[in-house]
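Next up: just one chain, as structure tokens, the form predicted alone.
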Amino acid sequence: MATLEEIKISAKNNMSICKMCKSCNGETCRGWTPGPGGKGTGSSFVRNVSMLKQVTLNMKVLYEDNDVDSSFDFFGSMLRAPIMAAPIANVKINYGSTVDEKTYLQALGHGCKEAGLIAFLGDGANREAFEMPLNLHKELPNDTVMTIKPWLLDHVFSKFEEVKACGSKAIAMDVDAAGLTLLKQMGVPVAYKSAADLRKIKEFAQVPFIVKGVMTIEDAQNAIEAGADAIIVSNHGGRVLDDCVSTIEVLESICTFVSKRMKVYIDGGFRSGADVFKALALGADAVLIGRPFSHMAIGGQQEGVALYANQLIEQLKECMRMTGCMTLDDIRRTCVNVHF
């Protein structure tokens, strides 16, 4: 079996964009996009990473030994942790990556299944770049969620129709995808939703319906509005706005906003299962990575994506040892400071 660091040697090799940085903080690939890096700047990758840093933990010891149970209810699916990879695709672009999107799709999908966590897939402007990823549904539709683009409504439909035909367990949208202007210029274009829009997609859906890309309380409202089962506080990795906020930032007023009205999941800039924690100990329900599981995806396939998984799981659990959290409803408030 390989290790971690020789996955990692690994990806780098077969990646000719992504420079496999030892901290995956956004610095050498500022401006990098399409490629791996943040927009303009790339201030708003930078900040998702550095930010997460702001946020440390209290040592708690003294308790009576009992096992650490991280285990997570995903409408319905258990999973080990509250950890699911985030949908990136178009690899050979992204990443300049030797692997092919359909190995690196099932390398993603059967590792993250491996590990007992779920892979949220992504969706393209042309059919291919979508029926890839479905395919790979169809195969684990209990092990993977689609994540379709914010396309105009009746190309929306059309694609949910066949993503609801493999009996989904949830239906995602990255909402903030609009704001990628390639896209406009490919196809069918994607658009902004109001709630309205939201609404009838959540309706149309009838199967738990994710909102990704909601960074300001305003936002929150709507989705709760349109009846969103849940949201993913996200900046969409820093790549379609500069200067902006980091995820972390704004997760516990959005939380509390919530108020459990709805799930409440985050991305952006998470790198470990400490990262993982903080995010839970300010309110969010479960943390969503991107670029690391890629990174092992294309560097060690299955195997590789497994083994990232099994480090975030017992990382988060060491966590919740070395704080007196024996579950997940333990993790609160108190468990962390926040230094912004």
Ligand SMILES: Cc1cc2nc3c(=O)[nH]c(=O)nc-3n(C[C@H](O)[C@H](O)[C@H](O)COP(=O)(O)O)c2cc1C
Second form
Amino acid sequence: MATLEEIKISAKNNMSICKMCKSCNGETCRGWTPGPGGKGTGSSFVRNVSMLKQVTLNMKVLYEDNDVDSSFDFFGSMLRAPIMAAPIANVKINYGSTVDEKTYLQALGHGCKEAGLIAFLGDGANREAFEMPLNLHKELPNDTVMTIKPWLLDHVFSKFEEVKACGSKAIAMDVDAAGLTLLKQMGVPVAYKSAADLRKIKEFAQVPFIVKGVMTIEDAQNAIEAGADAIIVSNHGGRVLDDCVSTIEVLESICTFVSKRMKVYIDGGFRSGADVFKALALGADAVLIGRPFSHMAIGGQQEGVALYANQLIEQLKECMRMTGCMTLDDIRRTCVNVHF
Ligand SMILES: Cc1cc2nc3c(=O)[nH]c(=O)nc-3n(C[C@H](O)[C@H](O)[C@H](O)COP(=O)(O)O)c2cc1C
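Same protein, different condition: the form predicted alone was shown, now please give the form predicted in complex with this ligand.
Now the full complex is given, and it begins with the chain already shown.
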């Protein structure tokens, strides 16, 4: 069985664009979009990672020894932890991957399932870029979530029809992809969505609807008005707006505003179980992790994904133990300090 270090070396050998840096922090790949990096100066990706380091944990170990339970309810499916793989599409163009998209997707989906987690899957401009993740979703409807781009409404509805036919537990939309350079270059009609548009989409979905790409209280309010079941606080890994605030910086105020009216997930720069713990303490229900999961799929296929997922779960549980939290509900604001 390969180690994580060996899988990382293999990932580096299997990618010609992504440099597989020791710390995946957006420094080397500043501006590489298409590519693995952040848009423009790359500051948004870099900030996502660096601001997470500005949150520290409070150690608390004097309590009656007990088992730690990190299990998480995702719309009726029990996961081993509130951790999910973020949707990442087009690994050939973005990473220069020698592993093809289908193999990568299979590794991601089955690796997450093996570890007791789920994977969000992306969508793209051409039919193949939708069909490949859809085929995996058909195979694993309970363990994957399709993330549809904010196309013009008719196109959204026809794609949702195909997704729903798979027996989906939930459907997501990355509304911030309306600003994605790559899609614009391909001349595909994506569009910004109003609360009224979102409501129509939610009504059409008939399953829990997750809005990915919320960074302000105003957009959270729009998502609530539309009847969304969850939002993902996300700036698309820093790929849609340069000089954007980091996701961890806006999380707490959004969670306070939402006040449990819908679920709040977050992504952007999360790399370890400790990072996940920080978001939970600031009010998030769950965390999505993007680039590292795709590296593991490219470097170690299903085994690599499961190994990384298990490491994340163990790290989260270790943080829970060392802060006196036996369940996710015990993870509170007082468990962390925010230095920004
Ligand atoms: C190469 C690449 C491709 C991506 N493709 C998609 C996509 O198809 N759909 C989507 O919603 N987000 C996409 N994202 C954004 C991720 O889902 C996620 O928001 C982001 O990567 C989280 O940050 P992290 O990678 O630092 O964990 C992509 C990100 C990268 C780096």
